[in-house]
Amino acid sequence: MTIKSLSLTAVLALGASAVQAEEVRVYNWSDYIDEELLSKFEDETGIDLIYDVFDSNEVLETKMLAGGSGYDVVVPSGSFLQRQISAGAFQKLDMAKLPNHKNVWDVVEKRTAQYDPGNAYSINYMWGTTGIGVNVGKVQELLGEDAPIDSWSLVFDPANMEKLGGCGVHFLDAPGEMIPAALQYLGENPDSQDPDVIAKAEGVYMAVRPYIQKFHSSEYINALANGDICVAVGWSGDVLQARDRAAEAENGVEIAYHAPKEGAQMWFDQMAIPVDAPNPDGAHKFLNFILDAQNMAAASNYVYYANGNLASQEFLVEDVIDDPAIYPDAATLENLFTTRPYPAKVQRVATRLWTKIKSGI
């Protein structure tokens, strides 16, 4: 063998191992995806995933505006998605890659535009609602059979809150969403970027914040479906993960989830590829991979999230598609609000703020 022929057939080697090595790397919210659909990924394309979560977009923010993440795929909220796009860190979706994207819904696009103009730098995974979860039994034990469980009123008033305090009440950990909701239960506009109005949430949190127990934006579903607490402020799907996880159980927790009456936040959880994604052909299969009708409603199927896939819904189960909480009727859907970024000073303003507030200094 000549030493020319040795070194084409190293070569050929290390292109093969180059092949076997292929990897995207995903990174999404905890308890988010069905993990069979990773393993169906990896058998379809012969691509290792490599897939990591997180619980807040402020852990993901950081890591995307230092840059160099590392990651494939990731997975921001609309608002926090605008305004990464407007710091340059993703890279337009090649739509010739992505064949799938004919099932998107209009509807949910039309609404993603705000955040993604054109829908150019993502697309879709699930979108819902923050509202609030009860375990039923123990709140009308503690306020009675009318307790307003669809009203904001249930978490913001101290007379209700300091007789919940002591079955434990969870809060989101994200400013983002808690902000405009004790804005709209004040009646102010929950989209203000006006820092002397964002200001007046201080005085409903801590009014209440003697009763909230933990502020967390993962731990209140398990939390709530063994019955360890009796109210969270939480994301829709989170919250319907709870109830069916306490329903399997058979631990006689009977968990319910509302969007509130005076109006809930809707958010849009969109999928986007880092402009220094190490795999980009790769992102682009992996996302082609989820827009696929059944591979989508599968995702919807186990997390109990709407998604933005029009052709998944004939596969979505009846307890997805016709749950008014994960599907919302269209009156409902009128009364939901949706939130743009605050500015760079803005956001600073509110984290000061969410930060007194968690402290309850």
The other form holds:
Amino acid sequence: MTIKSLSLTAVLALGASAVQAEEVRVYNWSDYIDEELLSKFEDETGIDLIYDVFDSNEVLETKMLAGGSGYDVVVPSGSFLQRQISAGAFQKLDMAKLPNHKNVWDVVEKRTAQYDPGNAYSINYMWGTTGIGVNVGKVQELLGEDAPIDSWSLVFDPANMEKLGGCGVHFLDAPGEMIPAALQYLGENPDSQDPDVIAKAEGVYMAVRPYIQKFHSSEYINALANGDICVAVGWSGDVLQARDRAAEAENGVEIAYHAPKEGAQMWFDQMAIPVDAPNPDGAHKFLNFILDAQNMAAASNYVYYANGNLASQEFLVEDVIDDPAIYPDAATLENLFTTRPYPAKVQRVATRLWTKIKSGI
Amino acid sequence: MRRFLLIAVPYFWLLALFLVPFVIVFKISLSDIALAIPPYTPTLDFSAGWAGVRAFFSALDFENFTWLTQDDLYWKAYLSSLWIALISTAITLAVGYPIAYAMARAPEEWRPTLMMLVILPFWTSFLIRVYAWMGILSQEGFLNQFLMWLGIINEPLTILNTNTAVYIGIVYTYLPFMILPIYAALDRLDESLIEAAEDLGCSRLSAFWLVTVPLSRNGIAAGSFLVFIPALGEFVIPSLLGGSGTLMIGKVLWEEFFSNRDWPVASAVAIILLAILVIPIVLFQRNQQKQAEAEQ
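Could you switch over to the form predicted in complex with the partner chain, since the one displayed so far is the form predicted alone?
Then the entire complex follows, led off by the chain already shown.
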């Protein structure tokens, strides 16, 4: 090989490495961030951000347990995080690379520690409740002015559902949240891992099943906003996003969200770094960016979910920080419950029950 | 040597793309669920040498297959899938045959255009076309609005999220697979045979039943298998267009894999699905072979 061609190869190699920019791959829930934050991150760090979305913890978990997902940052919910940590799916965070970690809110950290002891593997991104979103006008038209829109009886009492069915009711396709909700309605322990107690949820659902149009975990946002459905059991911020989209469209649809008074589930979506992340360094940069008070506030202001960042609260708009559906007052907070992950055998019972509820077999 | 290479290529293809994946899935179906990456045990550990391999094989069992017989969900799902695939194939044939017939009878210069029209949908992603059906079939969708505008119905029909929507989706998606082989068979048909039948006193209709249909039998069989086989394991169409009452084995497989994280049981479900499919696949192969022999 001549010297000329050698140097040419060297130049080419240099050029190639300069062109190949650093990448961070993030896998987050759908409709869950202000997209401007993504370009802001790219501008500030010069890192290429590849942002993909999912709409169920199950899909994420399967990718994590298969290994080699190629993602640097993923966002499982609390109980799923706990199980994936025990499967060895995540790496411990390097706090030295997260100077903004000082911003976290101890109230939330205390609760997330039950899933991730010492919060060693994850930071809180958003948290919220699982409750009921209603099209206020249509529900009151069908059930009267005093319709129980703040109670599980709206969706679990067949007398109410019979009237609402024709107008469209969506339930989340998430057994880990729907079974506890039914148990709470029955006055049982929603966090029960006893198959006999879990089986009691069947009766609740079988009675209202004919009136449920669909079990789906993301379609209800648009369906509520467009006025296609009247009621959705869904996640707080998603329903509030539907409320906003309806308001923007000025289509006369008024959406309201309530965490039912009998008690609602509180969940936490945690950002974590997979053990085989191709770029853990970049992942830390992304987490640190998210932990920044103003960035976190921008995300919450956009998606209408509360976050686990105390310093961000001064940048939150009134719509968010003063809305008890997002930042519940102390009394409501008392009424919220959390759940632990099901062990494999109980999980099978729960999934089988859920299949039976959905398909009737 | 050259002959050996020629034979080796397709066998290598089969080995790499069918046998190896099959053996992997079969092995997982004999394993047990575990909370680990990957989420089953045992995994083959070569570092332990012969003892490791022996421990590996002794940990495998047929427990998951026994499990499938204990819950009636599984056989009901297989049966329901078979039923849906069968009905869809019949409808696709009923719709596809006249189209193929018309294409084969069309003037020579039109045929490339007609053929193009059949193939054209393939240029758009399958997923997007199924999504488009969601827009057409929904309560506020084009179909309901059109029917209401015509005054045929007063209330929008609930089609989306029912089995009807699944049939529409499958028939629409697989229609070209039915049309093309039938068209190929009809195109080759010797017109003089029909003229002869008519000369001998057949009406046009009985000539069609006695001559045209039997001579396009191979095309009908090929098309039916090409629709039936993928429809049986279909997952995307029932999950997007079907409702909570749509029971298909593809969805059950998904639940096992994603909701239960039970790869071993999911693999067992897949192995049995394959066993069910082997019968139509073998019949399809025979049909192809017979056709090839007949042409020689």
